[in-house]
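Only one chain is given next, in structure tokens, and it is the form predicted on its own.
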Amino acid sequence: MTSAAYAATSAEGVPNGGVSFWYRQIGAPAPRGPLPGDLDADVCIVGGGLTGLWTAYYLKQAQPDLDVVVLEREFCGYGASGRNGGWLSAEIAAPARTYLGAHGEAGVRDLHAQMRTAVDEVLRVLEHEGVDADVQRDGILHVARSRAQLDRLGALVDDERRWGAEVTRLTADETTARIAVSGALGGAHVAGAARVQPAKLVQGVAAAAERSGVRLFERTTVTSVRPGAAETDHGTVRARFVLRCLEGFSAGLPGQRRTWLPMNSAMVVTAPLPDAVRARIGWHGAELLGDLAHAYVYAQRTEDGRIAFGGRGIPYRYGSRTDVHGRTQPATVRALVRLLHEFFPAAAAVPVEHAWCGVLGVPRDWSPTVHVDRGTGLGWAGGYVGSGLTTTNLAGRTLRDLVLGSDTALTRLPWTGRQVRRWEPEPLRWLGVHALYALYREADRRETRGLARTSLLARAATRVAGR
């Protein structure tokens, strides 16, 4: 498929889609060929995003004689791996109570510690493999813009410290001295996270995997997965282990429509900020930026001085449909631009140069899982709920150990082998998700108008969601 097939359209006068702005920066990757026909392998990985690529890379590092095949419908890094906000952080989406009952505080602490180690590991591999991904490690700045958000900020600080993170509580003045977010009442800085350019990262990992001997086949649609084989439109790959690493695109496989819900998240990016605007905003480092709203936002300052700003648009499309090459809706573009200007009034005159969206996987309990059934050889990892950039690395190393039959600290983590109930059938799924986010947005509006504590609407929505 040519790069023209991924060309951006326009929404609100802004280039829209084309997979993502990150690929507009670096250009579409050179295409790899499709599966040439039936073949045999030791491990077949379905999905050429970061979960699949990290798994393949680490399998070959651990056992170079393994024949590892990756199958990808578009190109490696086409999905969320090349569209996300570039947060290489130790954040994991799962609420602690998901794992506390069965594994206790020690198990949850181990999972968080391994996530912090995974940030270091990604940076180690990038340096070892010579991948330039615009890395700058200045941590995360969480900003509270209402009294209710300030209340939740205190809980976030306590939670981060409980699980071993290095976090600093900031006053309003200390927060705006770092980044001049309009209306900031306070903040918290969590050390250790890094800003990256997602497309550069995932393309670097794909190239490293290929150099190690992994066979990558693109433009190959997997039509079904069964023990011992992955069927595609170009032939069948027979393998002892078949690993599903599709995350938000899992619903495209037969039998997986209700496994993980494909949630949509969207981004816009400005032109490089003029010096006068940068002087008013500050942001002299490369801290990642997020708020404490229920329909939260996430942002980074790019290497070339832009603001990339993201949040939820239309959260879910009926029947688990996904976007076409990252194109989002005009209403989503308008909403994100409005929020961007609320956060940074000084940037109101700076053009917005691109908009796009991606799909992430949400399990019914909003907590990721990693699993390999050694009896059938089937395995999977995902359900990262938008916190997957680092989590994919931990998942890939865990899948490696599970495939190789190794009993390690990773295979004993609380997320390994968990079984999660399926999502409700349509139309309940669509109605539930849209009702959930309607409640969250109304809660945000009420909190902005002065509620001092988290809105009861948001508390109810969280209980209904099972989070």
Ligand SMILES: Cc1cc2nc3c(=O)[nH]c(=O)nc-3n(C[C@H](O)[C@H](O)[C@H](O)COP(=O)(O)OP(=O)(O)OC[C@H]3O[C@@H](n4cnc5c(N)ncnc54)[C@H](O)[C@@H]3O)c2cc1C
Given for the second form:
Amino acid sequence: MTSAAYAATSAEGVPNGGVSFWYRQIGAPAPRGPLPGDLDADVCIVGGGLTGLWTAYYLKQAQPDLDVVVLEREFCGYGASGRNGGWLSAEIAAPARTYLGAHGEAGVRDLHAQMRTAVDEVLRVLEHEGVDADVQRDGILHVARSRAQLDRLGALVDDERRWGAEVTRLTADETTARIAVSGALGGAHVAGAARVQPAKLVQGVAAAAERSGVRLFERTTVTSVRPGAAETDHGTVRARFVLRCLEGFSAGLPGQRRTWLPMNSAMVVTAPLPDAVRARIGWHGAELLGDLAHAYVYAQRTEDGRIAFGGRGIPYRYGSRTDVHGRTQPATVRALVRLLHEFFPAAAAVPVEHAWCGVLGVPRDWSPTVHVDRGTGLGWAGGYVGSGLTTTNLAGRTLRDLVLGSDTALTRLPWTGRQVRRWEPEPLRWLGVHALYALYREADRRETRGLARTSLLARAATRVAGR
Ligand SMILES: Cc1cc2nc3c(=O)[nH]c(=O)nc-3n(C[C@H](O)[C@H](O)[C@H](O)COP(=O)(O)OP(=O)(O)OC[C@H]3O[C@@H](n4cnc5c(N)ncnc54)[C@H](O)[C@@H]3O)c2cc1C
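In place of the form predicted on its own, output the structure of the form predicted in complex with this ligand.
Full assembly next; the chain just shown is listed first.
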């Protein structure tokens, strides 16, 4: 990444790409060297995002003499892990029915409990390793901005309670007293989640893994994986275990094009809000903020008083292509800025200072998986569908246990060892995802105009998509 990358601007004159605003804040990380040539290791991890880094970190903590190697194409934290919205939450993006069939209520409850523990665990490690990632733990504020969203808010509250979360239902006044979102009809506060600065977090975890003795090789592209080896443009790593931790980039490996669909998510960030604007918006805590639209938005107030605001934008690029260094389409920037100003009219005069995007991995059943085949030594984790920041930590500890052959509460969780069918070939994949989001956007428009219940369009789209 060069500083010139930040010079790229969209039609609106907003700096765009350069991986993410989070790196503009902290500067590009010092580069690590590439793989020096062929080598042997015990565990080879493909991808230096949080899934790979947490796995490497915990393996070394559990067994310091294990030789663990991470291979990263750009720099550690280059992908979604350094671009996300900073929602360190217990949310796991899986319809309950995915896991209920085989594991029942108790299994799903365990998974949710482990996700809440994972938030504590991330914060524990950050403190233990001396990582300052702008953490503030004020929970999530879900805001309903239409009657149909209010209806879904009730279902969200019931669901959260069913799986053991601490939730408070809020009236419109109570909601806007926390954050003055225009048009809020009600809200719900879910305790436990924390706001973080994603690049600080992932760089801290990379440094902690390295201090534990993990060997991190950057600017090294893995071209294929097979039992016992990962081939790269700099040589071959031979290892008993080879773990694929590429999430939204998985489609780039041979044989993986239809495994997880690379879905785009994009963000914009404002300048620090002037006091007069802050006074009108409130947001004195650091609650994470989201709505209940089908094409939902997510936001955080940054440590230095900006609003970082994200949404789906153009959801998917033909042929499972990914973005170029976080650069997003001008139409997406325009749409996000429009929505930001709808939420916060008082922020309309505050400049938008950066836009970027990233890819996340979506499995055909919209539910994540962790797996290690002890026969072949091949493993993987991902498919977090946009709720991966905490999930990567649970995945990393689960991969550790699976690699070490331990039978633990984690290896028995419902998301381990699942087989998920593949996505349809093109052009069906492109047509399907674009139709889904076109229907969602139309459903959102109708709901905004006054529909009292979730639009039938959205219900049908969700059913057809298998969500
Ligand atoms: C804009 C955006 C906002 C999000 N917001 C949130 C949020 O607020 N909360 C939340 O919980 N989740 C959020 N997510 C999702 C979350 O960030 C991801 O699920 C999570 O970071 C995935 O981590 P990962 O390590 O599995 O993948 P990544 O972080 O994507 O890491 C994969 C790595 O593999 C590398 N790579 C790719 N190809 C190769 C190759 N051939 N060889 C070697 N290396 C390769 C990439 O460079 C990358 O560093 C968001 C995602 C995006 C894109």
